[in-house]
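Next up is one chain by itself, shown in structure tokens, the form predicted on its own.
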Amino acid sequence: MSRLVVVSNRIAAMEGKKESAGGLAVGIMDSLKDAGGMWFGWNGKISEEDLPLEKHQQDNITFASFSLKQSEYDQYYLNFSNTVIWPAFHYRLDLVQYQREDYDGYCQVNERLAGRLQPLVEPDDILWIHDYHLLPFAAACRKLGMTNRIGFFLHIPFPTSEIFNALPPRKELLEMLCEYDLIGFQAETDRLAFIENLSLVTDVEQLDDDRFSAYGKSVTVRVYPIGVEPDSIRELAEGALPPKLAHLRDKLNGKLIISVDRLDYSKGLPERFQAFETLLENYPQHRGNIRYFQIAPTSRGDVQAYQDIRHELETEAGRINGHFSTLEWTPLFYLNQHYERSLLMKIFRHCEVGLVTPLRDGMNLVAKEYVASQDPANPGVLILSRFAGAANELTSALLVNPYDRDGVAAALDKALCMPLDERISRYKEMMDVITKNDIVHWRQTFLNDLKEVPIQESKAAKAS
């Protein structure tokens, strides 16, 4: 019986409580438990020695993790993944810092990881590769003669040709992606962008609705919007707030606006702060009656662009509070720290407005988690960027353009004043979608499709 082998940049060993783990980690973990298999990824350690893989067993899952050398971390992770692919795929070419040696290092690390994985894989194992760090991984596996079915899921957006054409190794990246049997995207716009980019660099033949031939390979390209676990989120949200937070909530007269993001320029945080400022300017009736909480823990703190945005947010928060605060009221709370997911779900439930306005996002699970955490009898209102993948599903949210501070401010005013019957109606419509397209549906659909997609002809020839 074939096993499932999951490969991702970071490995998420589930040694703690399930409620502390992210939704994606839980979803992948459950799929591994169902099929039995292995999770292969970086352990977060830097070492100049060629250390053996760290392995441990939990239930019927093998965790195999590796360390990186400093040069590998710099070129593969810090530079090419996070100062080329990440900004470009989020439509920020102004932040791209391309160096050929970083791209070479990126490919070399993918090849080294494929070589370390190969001895652990059985011929009938199914490989599921995750995200932008590993675009060349299937190509590296094929070079080694691996004939396994290999699927890839991209968690971030895939850019249109106007953006992607600016990347010097665009042709090489597209050709390597065609070594996958199945590629999954968050949204139809991402799938179409991939096909458009492919057709601009090589001849593409459409074999059926979502299967294409390019570079002598056949690849199936489909959309799999990732979901959450609504039942477990509801259970977490229904629990009591910790005493200190409950006391704080009781002291805060008025309505609460909540945003939770990684500290990242793609999330539109400065634009969001400015929209909140516009709300206070244009709708003065809310002054003293609302509070906005922005939770934004630091991520990739060794990248200059992330240091810059942290400084910008600290400056903006101080300026806004300095202008509007009174002795009794502070409008904006900016918290640059991490909170456990189990606590965040409880916080979501006690906030009247969820403000999720990324400039570009593959999906944004916070939007779905906010809705799933709400009290069905008295739900809050979700304000959502139309540039997040979640906007394709959560059409009953208040959809906004995050670049339009007046429009976002108007949406905040509408959300804060929305009557109960409309809030319930919008909540029910969104929960129907979230429940239907949960994370179990996402992983089962992808893996079932991967087992059924046609095997590439070149691969079949090798196998025979």
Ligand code: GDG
Given for the second form:
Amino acid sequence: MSRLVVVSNRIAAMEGKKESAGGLAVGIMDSLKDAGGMWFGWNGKISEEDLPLEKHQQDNITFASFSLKQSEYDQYYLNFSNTVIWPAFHYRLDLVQYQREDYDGYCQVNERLAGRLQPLVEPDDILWIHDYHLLPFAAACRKLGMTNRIGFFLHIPFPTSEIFNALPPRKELLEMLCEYDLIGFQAETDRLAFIENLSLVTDVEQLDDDRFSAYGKSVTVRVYPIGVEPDSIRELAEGALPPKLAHLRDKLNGKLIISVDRLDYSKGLPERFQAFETLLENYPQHRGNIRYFQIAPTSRGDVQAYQDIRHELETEAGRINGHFSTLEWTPLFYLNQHYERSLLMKIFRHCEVGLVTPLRDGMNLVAKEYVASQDPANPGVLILSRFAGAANELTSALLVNPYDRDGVAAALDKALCMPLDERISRYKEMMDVITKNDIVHWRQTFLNDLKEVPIQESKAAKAS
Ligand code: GDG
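Show the same protein again, this time as the form predicted in complex with the named molecule rather than the form predicted on its own.
First the chain shown before, then all remaining chains and molecules of the complex.
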């Protein structure tokens, strides 16, 4: 039986701590447990020596991880992945800093990783590659003569041509992507953008509804909206709040608004803080009666744009609290810390409003986690950016434009005042989708498709 080989930039540190791992890591682990196989990725270490792969075995899964040299980390991870692709794919061309040598380094790391993986892979293994760090990975494998089925899932948006055209290696990137047998996107808009971009740089023939031929290769392109694990989230959320938080909750005697995001400029945090300020200005009846918790653990702290946004938020939080706080009341708690997953889910359940307003987001799992954490008899209200992939499914959320601070403030007021029957009916509609399109559905549909999509003729010929 063919094994599954998952390749992602980082390997999740699982080792038995299932309850603290995020849904995506659990979803991938479960796929690996089903088929047996290997998870291959960076171990987070930097070393100038060519160290052997670090390997360990957990049941039927091998974890194989590599270290990076400082120059590889800089060019592949910091610069090309996180200062070119991430901002561009989130429509922030103003933050892109492109240098040809970073792109070369990015491709070389992909090639080196493919070379290290090759001896560990059997010809009938199925490879599932994750995310924007590894766009060229299949092309690197093909160069080595690997004919395995290789699928790719992009967790972030794929931009339209106005943006993608600005990337100097756009043609190379598209051609390399065509080396995958199956490409999965979060949303139909991403899928269409990929096909549009491809059609602009080369001749594309549509072979089937979702199968295309370009550059003499054929690739199937489908949408797989990623989901969460609603049962396990509900279990985590149902436990009691730790005493200190419960005390804080009881003391306020009002309603809580919660946001949880990696500290990232794509998540729209400054705009959200301003919308909250507009709420306090335009709807003074809420002053003293609500509190907004923003949890935002630091992420990619060695990229300048992430340091900038951190400073901006600290200033904004101080300014808003300075303006509106009283001796008895502080409106905004900004917590630049990482919390245990089980605690986060409990916090979600105790907050009347989930405020999720990214400027762009492939999906946004927090939106789904917030809903899945709620008490069905007394659920909170989700306010969701229409620019998150999740907005395609969670149409019963209060959908907002995150750039419109008056609109978001009005949605906050509506959410804070929403009657129970409306909250329940919106919650039920969203839970139906979250339950149907859960993480198990996501991984199973992707992997079943990957096993079944036609492979390329040239590869089939080589394999026979
Ligand atoms: C990328 C795409 C896509 C956050 N703070 C803490 C914490 N988290 C967890 C959340 C959630 C995850 O991190 C964040 O997932 P998101 O989907 O919201 O966003 P990205 O990290 O940008 O993820 C995104 C996703 O990939 C999956 O395809 O949805 O669009 O950008 O699970 O709960 N977890 C813990 N402590 C924290 O302080 N334990």
